[in-house]
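Here you get one chain, nothing else, as structure tokens; it is the form predicted alone.
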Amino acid sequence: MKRAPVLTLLLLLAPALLLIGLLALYPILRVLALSLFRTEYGFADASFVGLANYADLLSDRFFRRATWNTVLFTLLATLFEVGLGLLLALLFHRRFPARRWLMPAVVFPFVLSTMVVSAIWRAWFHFDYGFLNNLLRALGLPPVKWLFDPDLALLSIVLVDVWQTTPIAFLVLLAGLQAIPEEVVEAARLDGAGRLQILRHITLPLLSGHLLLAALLRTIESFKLFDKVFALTGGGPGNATETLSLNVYRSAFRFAEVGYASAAASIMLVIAGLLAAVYARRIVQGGRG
């Protein structure tokens, strides 16, 4: 079989490469370039400042707080979503009478738009009439200012994100469980291994690639958090829930500091790229092992 010439392969790939360049590479390069300028819109009114925007970011307490909020949210959301997704996957991997009816109910929050989810939870978080505070009152506990307490607001958004996006981790891990050969599990049972031993020594090691994939998907998505914060708290109270994405949005569209916002976006891009590279390397190493 003759190998296709390199030129032919490049011509076949040209439309896809052109599309990727226009939709992905060009915006990234433009943002990186704008981060080196002081500008309110584009290059027409720009003045070159080098790395001054990055230096200003590092000394900006609002940016530092937004970075901390983003990192904390990403860690908590990823941990709870992957952990809960694993528990649900282990539960639904077994057959039980109501399985076919409960599966759609578990996945249902993920198919809702974020604005709908935010509206639902904003009603549930209401101090006087919300479902959560009414439940607390029924249990004899005091109501909570979910979205207005600086110590609880970010955790409340984590709760919303866990409710909506745990299903994606659940589906990834359930697919991984179903890919584990049943013969391996049966052999371990014949050797006298109990459920916990099978889980620890067989299921989790064979599921490691899917666990990393679920963690990668949820980490990158959580790191970009914008819509839930914008809809539920607007970054408040104070800046207790302000994230990097919201910080970039405000800098660019409210204060018209496009160069400054581009520098912040560039830092986000680098962090997200490093996270993706670490996860991807672990997944590839696991696949080779």
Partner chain sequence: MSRWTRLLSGCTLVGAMLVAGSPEAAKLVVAGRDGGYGKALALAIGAYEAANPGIEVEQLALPYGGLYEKLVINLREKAGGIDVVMLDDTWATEFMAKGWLAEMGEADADFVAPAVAVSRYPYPDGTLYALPFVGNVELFAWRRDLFEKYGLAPPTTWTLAREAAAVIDEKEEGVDGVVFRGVKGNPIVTGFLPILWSFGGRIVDEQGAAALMSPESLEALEFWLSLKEYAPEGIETYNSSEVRDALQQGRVAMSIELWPSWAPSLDDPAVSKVAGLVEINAAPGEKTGPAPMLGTWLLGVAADAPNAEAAKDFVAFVTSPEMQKRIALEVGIPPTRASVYGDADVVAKYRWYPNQREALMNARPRPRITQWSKVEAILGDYLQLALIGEMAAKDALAEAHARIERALSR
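It should be emphasised that the depicted structure is a prediction, and the values quoted were computed from it without experimental measurement. Positions refer to the first chain, counted from 1. Between two forms, the rigid core is the largest collection of C-alphas that superpose within 1.5 Å. What changes on going to the form predicted together with its partner chain:
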Given for the second form:
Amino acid sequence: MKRAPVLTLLLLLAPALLLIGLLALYPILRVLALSLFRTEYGFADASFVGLANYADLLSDRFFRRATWNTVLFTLLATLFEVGLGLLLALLFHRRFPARRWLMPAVVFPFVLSTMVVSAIWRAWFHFDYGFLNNLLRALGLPPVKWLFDPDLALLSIVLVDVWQTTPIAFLVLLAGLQAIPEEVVEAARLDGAGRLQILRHITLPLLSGHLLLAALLRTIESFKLFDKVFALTGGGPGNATETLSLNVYRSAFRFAEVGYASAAASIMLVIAGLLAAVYARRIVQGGRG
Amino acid sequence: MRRALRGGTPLSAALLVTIIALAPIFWMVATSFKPPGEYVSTSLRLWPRDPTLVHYRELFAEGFLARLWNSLVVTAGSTALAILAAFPAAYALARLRFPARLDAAFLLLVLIVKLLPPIVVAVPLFQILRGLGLLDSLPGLILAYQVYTLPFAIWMLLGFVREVPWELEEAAMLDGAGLPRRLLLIVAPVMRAGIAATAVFVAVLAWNEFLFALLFIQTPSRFTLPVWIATFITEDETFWGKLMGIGLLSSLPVMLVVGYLQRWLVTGFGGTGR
Amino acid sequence: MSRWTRLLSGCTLVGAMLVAGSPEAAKLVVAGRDGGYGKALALAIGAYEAANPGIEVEQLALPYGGLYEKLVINLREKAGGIDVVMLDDTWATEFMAKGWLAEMGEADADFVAPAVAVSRYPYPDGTLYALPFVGNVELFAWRRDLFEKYGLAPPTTWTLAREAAAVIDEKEEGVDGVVFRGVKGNPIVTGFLPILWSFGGRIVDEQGAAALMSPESLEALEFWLSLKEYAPEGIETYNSSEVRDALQQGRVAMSIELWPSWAPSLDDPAVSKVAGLVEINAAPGEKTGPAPMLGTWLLGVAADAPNAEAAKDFVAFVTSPEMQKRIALEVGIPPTRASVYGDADVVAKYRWYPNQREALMNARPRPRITQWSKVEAILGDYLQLALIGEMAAKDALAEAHARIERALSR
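Can I have the other form now, the form predicted together with its partner chain, not the form predicted alone?
Whole complex next, starting from this chain.
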């Protein structure tokens, strides 16, 4: 860390500040302000209602369910993705033939556009002709209502998300494993530690920073979940897969209740802010420590 | 013998994972060669009985190349803009002392934006773009994408700047190099792998973005690939062959870049976990 | 300079060039539906471009919900990106009342009266803001062969229809009794409305206040829910393509709703296993007579259209008798002109056109209120919650009523 003239700081930050101010800060402030109004669109036709939008939200079954769905999805997706990502990273950290060729293949789902991913899985989930149910029938098992059983639909979307984005967690954790000095592991092995012992007492503790990073990365993305639900179920059946993003979208664009949508969006912002605070602490500490 | 077995177990596990990861993609490729009569089927047969190139011919006839160009332009533009704006900011945050912990405040803002569900700012952004006369245009999309790409780039580059040894800069300072020279000639080249990794991730974000492109582009000839893809799912009919053909075509460029840069992608994450 | 800085500066250069020059060609942007409607528009656009060499037309083809959202955000902002607007007649009141559409002059007398009435604001004889493009009316489809096989009476009332559904569902192997659209939003509501109306229920009263909660509505909802037993598995996810496929593949005996644009493929032996076997007429009645629902698509010109004159010319061209006939014959999209319904070629091709015309002439529009899209979205949500069994019929109805009331009060 070194001191610098304020002007230098400003010049360095100017492009980023300008873009963020224009594209994010102004919209955020506007959303916060609009959440106190009843309006179809902007301030022109708005009437001030104080916190009434927030009060309405708390008793709105769709908003409550959307919050629950978002939390559940975020937890499940993060858990599975970091868990599987860890297993994959441990696997690919070892040397074996064709490793160089198999790795890009494992990462491939991540580079596909979410629209394409959703289209593929829509076809695979189809009750009558989908590949998954064809497979089940061929094995003599009953077909599964992947997307229209209210208890299962959200899990099906988790499955798609795990398939598509586990590579992110995998890459982060592989980078973490490669950063662990060989000597540490070697020394433990010479002391007679078994593979599991090394994993538990050496590898995992040293990897904790990356594990947290992977978990945060996935938490953030899962929390925003929109396009997969939009393309796969539209939030249905009923409201079984409606997420907060979709709830905001529907309030704003389908119901033209922008004040109400802004209140929901503000709640999302607060949650995002809390996550960000946890995150920023780590990064700032990382810089200082 | 035992060594061979121990080498073989990871290989078979990796092969299994690869098969699971690639099966839906294989289905995508196969379906893009299927004649329409073979979409609806209860058999497990993956490869088409009667492969055809008709979907690809139609995609090219309906303007695939023009949409590809749009996507390339938007991706290149947003990536360049994001890196150019993020690099100095990341440097300042990593290296310089801010008065009154403003660095923490700025980082928090960046992170909130990064966490921001894009839908939250969609309507105000629409108005901003209209005010700038950039609605329904590719430059407008490049600008709007900074909501996603800039925070991501700042955050990722931050870790890489920290890894550049301060001694290198000190040495340059002794030679009389000012800040701009140091940034361009010392810091940027040393962290080029990090910049490359960041650029790839930012580019993938921009390449696949759907929501803003859907809301801000009206004229069909200016569609990017993801929005164009969505037009093959209509209410009457889903054009599986074309949909999967475009899925393959639009993934190939990204796959090539990622494959080429895979070594850097992994090292790219090395600095960010600490 | 390293490879990377070179690459970066290359990217910047490309970016700068693009920001500098994005040429604007003079052209017409037409925003409309996808699928069959999109094909009809494409056909008309091709013909229009051939007849007007100076004009280039770009077609934006979107699904139902996507089109509504796109239109609202653009028209409200007066973004000027769209010239010609294709709109569902249920959106018309909102679009016209808010001044989003340009005045259209006069419609000639050949247009079908109910379709012209919804193109005016105030309804039914105010200023004309659009011209009817697709003469949709909700019909009902049933398999005459299966009804005859089991000696069932034609489904002239909903009760008869349900009885038949039960019999065929049980006895005919691989055939479900009835099908409808269960996807929430517009589809589920359009499927339910004819039943609601014929049981004497309604959503809003003459004063535009919420009127959903009534014994008649509850009876209608419970009746509609009882049909699920005879419907295919997964009906909650059925939209038009699933309904059409189920009919074409001979997997269902009846469809609560059939839109004229789905009908031609049913008689096409190349794609249909039931060619000539499906009877198509107005939906059954119950307490009241049949209540065919109007579902016309209109073409209007955006109030902020960059090329308003050319846009109006285009709308007149697409809705002309010649073009309407071509679209009916080549794409199977129903016309909005009496003369085309009387045309010998058209009637020879589509055997159900007399029934369709009859239904269209007597069709009833959905409520002419500016908040219809909201109301429909709310009702759609609760209908689906009831359909998947997450809410009891009565609770769903009461909560939908309360939310509709709140939406209408704003």
